[in-house]
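The chain below stands alone and is given in structure tokens; this is the form predicted on its own.
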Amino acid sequence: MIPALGEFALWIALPIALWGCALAFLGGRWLRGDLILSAERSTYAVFGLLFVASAGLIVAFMGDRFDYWYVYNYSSTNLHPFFKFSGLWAGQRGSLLFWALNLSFFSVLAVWLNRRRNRELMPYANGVLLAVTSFFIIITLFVTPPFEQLGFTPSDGRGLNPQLQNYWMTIHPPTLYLGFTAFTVPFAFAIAALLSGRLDARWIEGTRRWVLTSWFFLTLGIIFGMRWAYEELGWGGYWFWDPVENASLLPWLVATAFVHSIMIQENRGMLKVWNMGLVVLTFLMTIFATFLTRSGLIESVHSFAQNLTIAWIFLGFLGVVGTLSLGLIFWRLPLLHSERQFESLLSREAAFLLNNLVLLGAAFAVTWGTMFPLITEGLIGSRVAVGPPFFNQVNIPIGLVLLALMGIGPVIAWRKASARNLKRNFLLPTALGLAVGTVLYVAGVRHHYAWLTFTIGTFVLTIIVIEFWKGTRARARIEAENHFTAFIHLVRRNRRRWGGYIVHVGVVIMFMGFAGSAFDREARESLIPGESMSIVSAFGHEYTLTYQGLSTHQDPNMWRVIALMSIQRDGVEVGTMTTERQMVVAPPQPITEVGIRSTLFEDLYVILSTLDEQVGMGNEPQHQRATFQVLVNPLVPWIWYGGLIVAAGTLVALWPGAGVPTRIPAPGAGSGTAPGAERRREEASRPERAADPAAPVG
């Protein structure tokens, strides 16, 4: 009954969404409050109906309704209820419904939060949101129907892909979907500004938190996916430049560029056309990521089955949205002129623009490498694969430039940096970075990319620490507070700025974690119980692993062969580890569960590679000989610690508080300045100024 109600709700949602979309645009054009109100109520109704539809699909999963095609293909009677619930987004049909649900939720939130402000923009913004929602509902109903029924009722389903039966995969896809769909709101506001002609900074003010929210979820989603790959795929790494991994990275790169670029428009009235282009490009990248994942045209462990129909639909949608957006930007070019010009390459504006160009360069390189197999297939009839070496060769130098700019951009002066500004902000960090680099070189660090990462990372961290110290010290002196209280009040005073610095700390730590891969150690041996193998880490720690034996265990939907290892570190017993080979019953597929032992500086990573004797269900092997692959991965834990810091910093920047409002240049403001303006600009570039609006935001 409930699944049928869900299907009915989905059919009702489409005409209401289309009706509300039409009313929103007409209400904005004719300034009809009744039409605008009706469109906003349609947004609420669509969300309620999509919620009912999603609930109906979840009930079908939980009730083992295998008469539904989607449930039959992604569930089974012995599947854990937790994974049955996640079946909503496990396959193509459910994930598109889930996408529409997330988008309608954010649409409701945007309408509610702007019920008393941005009233000139809201009709058009709501119209864009309902239009995009309608597109996904149409696909869900007519191309990938989640409630399609079979002509019979199977006794059991085919089961969920074993690699998706992992807790990280239950949160990785929905987190990415939240990031993708949340960015539709800034895109809608940008289009609303173009349609209404309200092209001052208000549309940016209204969407700044939405941009950070989208960036927050995209970042978490990417990190969760890395952790899943590290634990589940059993190859010892966390990123392989897989096409679907790249698909999630592309909108993140462009969104990061936009997050930084809007500060130039807010503070200097520049790059208005550029920012409009970045908003549109980021939204298009979210749709492009959906196309890559759901078309199946590019092979990936993450992708769904090949569906040429949906591939052409998404490509057509990309073309229509891109063309219309570009036309609107050209139409409004006279209103998008910059209020000021660049005065020097040694300025904050130039540093942020370079940051933008480098990020877009990375996005282009990743897009080219990802699409190259399809391009070659179309031109020569066969695919030419592009592997990790290409992506690493191109993107590692780009990443190092971005790492350096994280330290330079936030503290260099606006307009033109003086020699005094450069010396005050960069002399000590540069000296300390070079000193650390020298020590590392003497200690034997010869990998040039890793050496550069640690050296530049030290430079950036030093700048951030100095900024925090100067700001805290100045506040403690002025307000007569102790340093801890002054630090807390400093961050609360301007959460956006200091939250951005915290994000930068997390990113630097993650970069250092990435650099640790240059010093990975690996060993592989075949052992019988009682035998040992040793491996020495890059930090000089010797691990001795003694194989204790195998055991088998049968779960309702799989059987497991578990190897037990005792671990010694530098001759001291530190505990035991297990690593597994599993055979899932439905669908039949072998998978590996690795053993990981983490310390602050490295991971011991153990894989049960092969069993030299066939082991069956309920069978205890006689000789129990097995082959183990053991890796020691330096600094990998820093990736996860850095990710937590990035998330914390973004939440600080997002958290509402009594910060100092960002200075928005008045429309038509020229380059003339009032008396004392030059002095105020110089003060604004100083780290002691806690209310500096030039806040790094990730």
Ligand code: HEM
Second form
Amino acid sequence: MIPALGEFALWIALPIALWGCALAFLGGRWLRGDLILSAERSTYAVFGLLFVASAGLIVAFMGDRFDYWYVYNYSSTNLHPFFKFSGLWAGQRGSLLFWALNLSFFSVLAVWLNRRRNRELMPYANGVLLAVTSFFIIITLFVTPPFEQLGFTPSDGRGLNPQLQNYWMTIHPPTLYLGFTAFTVPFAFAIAALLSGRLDARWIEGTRRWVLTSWFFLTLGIIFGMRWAYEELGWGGYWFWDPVENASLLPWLVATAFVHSIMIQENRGMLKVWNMGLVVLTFLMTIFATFLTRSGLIESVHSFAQNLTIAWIFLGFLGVVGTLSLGLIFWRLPLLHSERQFESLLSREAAFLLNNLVLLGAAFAVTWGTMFPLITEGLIGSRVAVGPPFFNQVNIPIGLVLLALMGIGPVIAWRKASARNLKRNFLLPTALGLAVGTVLYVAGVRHHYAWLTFTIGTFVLTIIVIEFWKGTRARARIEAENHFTAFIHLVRRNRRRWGGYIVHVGVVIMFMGFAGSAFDREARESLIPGESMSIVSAFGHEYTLTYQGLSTHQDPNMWRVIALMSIQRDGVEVGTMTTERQMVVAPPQPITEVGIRSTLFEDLYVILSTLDEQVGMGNEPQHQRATFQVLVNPLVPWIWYGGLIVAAGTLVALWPGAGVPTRIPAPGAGSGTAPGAERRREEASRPERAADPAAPVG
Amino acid sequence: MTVLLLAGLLATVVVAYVLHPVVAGRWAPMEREVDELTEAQHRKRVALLALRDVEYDYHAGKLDDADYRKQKSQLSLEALTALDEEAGEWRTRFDASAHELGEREERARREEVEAEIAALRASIREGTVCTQCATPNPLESRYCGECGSALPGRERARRGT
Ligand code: HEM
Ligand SMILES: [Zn+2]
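The structure above corresponds to the form predicted on its own; please give the structure of the form predicted together with the named molecule next.
Zooming out: every chain and molecule, the one shown earlier first.
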């Protein structure tokens, strides 16, 4: 009953969304508050309806309603309830509904937070949000219906792809979707600003929080995906330049560029057209990413869609949105003129611009590489895929330039840096970076890119540490505070700056983690219980693994063969670990469950790669012969720690400030007090709002 | 049957909720809220924040005296320009509302605002803009009126530089 109600709710969501969309634009145009209010209520109602629809689908999953095509294909009776719940986003049909739900959630938030502010923009912004929501509802209803029924009831479902039966895989897609959908809000505000002609700096400032919110989820989503690949795919790597991974990276790259170019517009009133372009481009990229992951256009590890019509629909949508947006920008060009000119190539503006160009260059290279198979298919009739080597070749140098800029940008002066300014700030970091470089060289590091990463990384980290130190010291001196208090106050007073620096620290650490892959060590051996193998890591630690034996288990939906190993590190017993192979019953598929043992500096990564034919024939050691592939991956843990730091830094930059929101009294109000004094106080707390409005306010 | 009933109920409630404003003539707020920044206020804020950053950079030893003075004078100019614009905005608003107020009252308010603007100008020129929160403070302040931080201008004076 509830699934049926859910389907019905989805059907009424469409006319309501279309109605609201039309009324929002008309209300904005004719300044009709009643139409605008009705449109805003439509937004709320659509969310409620999509919520009911999603709940209906979840109930169908929980109740094993295999008469639904989608449930039949993505679940089975013995599936863990946790994965039944996440069935909502396990496949294309559900995930497009889920996308719409997320988008309408953020729309509700945007409309509600702006129910009394940005009133000139809101009708149009709401209209855009509802238009995008309508698009997804239409797809969900007519192209990929999640509630389609089979007409009969199979006794059991086909089961969920076992690789998706993993903790990370259940939180990775929703996180990414939150990131994708949240970016629709800045896009909606950009279009609203263009339509209403209110193109001053306010819209961009208002959307900054939304951009960062989206960026936060995108970053986390990408890192979760890496984590999943690392644990579940069993290749020892975390990033394969797989189309789906690339798809999530693209909006991230462009959004990162935008996060920085916002600052130029705010501080210098420049790059207005550029920023408009970036918002539109990022939005298109989020749709493109959804389309790549969910259309099956390009084969990939985890793209599981079959239907090609949907690809054309998405492409059409991208084309229409892109054209309309460009048209709008073109129409408003006269209002988007720059207030100032670039003064010097040696300035923060220039560093930001370079940062933008580099990030967009990376985005372009990734798009090119991802689309290459399609392009060659069109040109020469067969798909030629470019592998990871292409992506690495292009993106590693780009990453290194970015890394260096990350050190230079924050301390170089706005407008025009003087030679003194440069010397003052870069002397020590450069010296320290080179010192580390020399040490590494002496220690035998000959891998160019890795060497550069550590050297430049040290340079950047030094700069940031000095920034923090100087700031804390200055504050401690002026305020006579102890250094700890001074540090906390420092960060609190300018969350944006310090949050940004914390993010940069995280990025540097992640980059160093990536560079660690240049020093992976690998060994492969076939063992019988009692035998051991050893491997020496790049840091010089010797690991000895002794094979203890196999055990088998039968879980509801799979056979598990588990190998037990005891581990010695530099001759000292440090414990045991397991690594397993699983044979899933429905759908039948073998998967590996690697064993990972992490320390701060390296991971011991053990794959049970093949089992002898004889396994299971008896209990003697020779019946338990197995081949192990053992890797020692240096610095991989730094990627996860770095990711945590990035997330924490983003939260610092994003968090609502301590300042109480104050109002500028209308002129003349509060005239009982000393002239000006009262107002000046009010006025005073205003700048604090840079880092504060209570939530991502558009 | 129950499904149909529930579905009908859901549809009715939703449609009634959405149509109500149009039928009953209820309007969403259309005006700018008083606590939203105007364009000029926004510019002023950005300029003051930048001024704060320069002050802070100088104190942190990131800018030397020459760079500091140059940047500061540039930024002060920007802040003052924005302030003029803001004053302009205020005047327009006064003029618009003048007919609602008595002549004398209107002049009083106007003077009050002019006085405040003069004070702000002075504080920007004299460097009593707070390094911590960018509040422009009155000339003689030793501590920021908003957040209580010691003001750099005073600090420098005490250290005799
Ligand atoms: C992958 C690379 C990068 C990432 C992920 C990143 C991320 C971020 C984030 C999230 C912020 C906070 C923004 C805000 O609160 O609005 C930020 C701030 C900042 N970033 Fe980056 N960034 C990267 C590279 C760069 C580069 C190459 C530069 C050099 C031009 C740079 C310069 C800055 C500066 C100057 C700030 C602001 C500090 C302030 O407010 O004073 N970043 N960054
Ligand atoms: Zn203050």
